[in-house]
Amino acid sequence: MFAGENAELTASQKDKLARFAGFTDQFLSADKVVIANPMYNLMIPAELKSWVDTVNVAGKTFKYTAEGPVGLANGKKVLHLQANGGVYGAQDPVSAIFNFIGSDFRQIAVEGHAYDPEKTEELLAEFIKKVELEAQAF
């Protein structure tokens, strides 16, 4: 049962909150962040979703205003590399969150290899070229 914001936390709960805050601080202190993941059934892996939740923190990476939420991660360079069997066109949770918090977000995805397996090697080669090009500027 939840006892409200004045409830005393257990040692285990305090430890979990400290680790959560540590991930947030690690993100904020990094010069650049690179995320690489597959897309499974229209969703990112659960482990990545859990980490993203530690980055999307009111008062640290975004704030609420009378005009709506405002990102606070301005200038934080984030490069997202993603493999999608389908074609999603950057319509995924990672893109949404990192654009929401105001980071300098870039995404490169290899998409559609499940639709046309014969083109997998071609799609992968194109993806690698894009990543190499982006790495020079990132």
Ligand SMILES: Cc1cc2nc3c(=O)[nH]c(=O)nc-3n(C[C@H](O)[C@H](O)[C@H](O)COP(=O)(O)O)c2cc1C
Second form
Amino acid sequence: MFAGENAELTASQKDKLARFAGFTDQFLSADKVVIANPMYNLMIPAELKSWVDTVNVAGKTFKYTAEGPVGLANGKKVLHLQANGGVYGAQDPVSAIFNFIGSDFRQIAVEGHAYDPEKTEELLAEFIKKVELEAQAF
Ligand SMILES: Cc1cc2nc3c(=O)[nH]c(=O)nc-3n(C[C@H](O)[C@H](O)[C@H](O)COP(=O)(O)O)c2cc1C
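Pass me the form predicted in complex with the ligand as well; I've looked at the form predicted alone already.
Shown next: the complete complex, the earlier chain at its head.
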């Protein structure tokens, strides 16, 4: 059954909502956010998806208007680092949601080591160089 906004919440529901709000506040009050994850089955890991689902809240990180959704993240710097064995050009659900909420979103991937495992060290070294360069301006 759907509980309306004014429904009485149980103590454990209130605790859970407070924890969710804590994650959102932590995200909104951070100067910079760095997310690092592997790709699993063309997706981000379930734990990261759960974190995104708790952090991202209508009225806090975005709002709906008559003209459509508006991001409220005010250009917060978010750097996303992802490892994937194939090559996808850093396309994934993380970019969609962090662009949606209006963050200043950048991505660097280390990718393709499953296609050519002998190149792993080389790909990793290139990735670290890119991250170090980005970190200077981030
Ligand atoms: C369960 C599982 C699923 C994976 N699925 C993908 C995938 O869909 N696409 C891909 O490019 N790589 C996939 N990979 C490879 C990982 O993204 C890659 O090895 C990455 O470097 C993992 O980071 P880690 O080595 O730190 O665990 C998968 C690996 C695992 C273990």
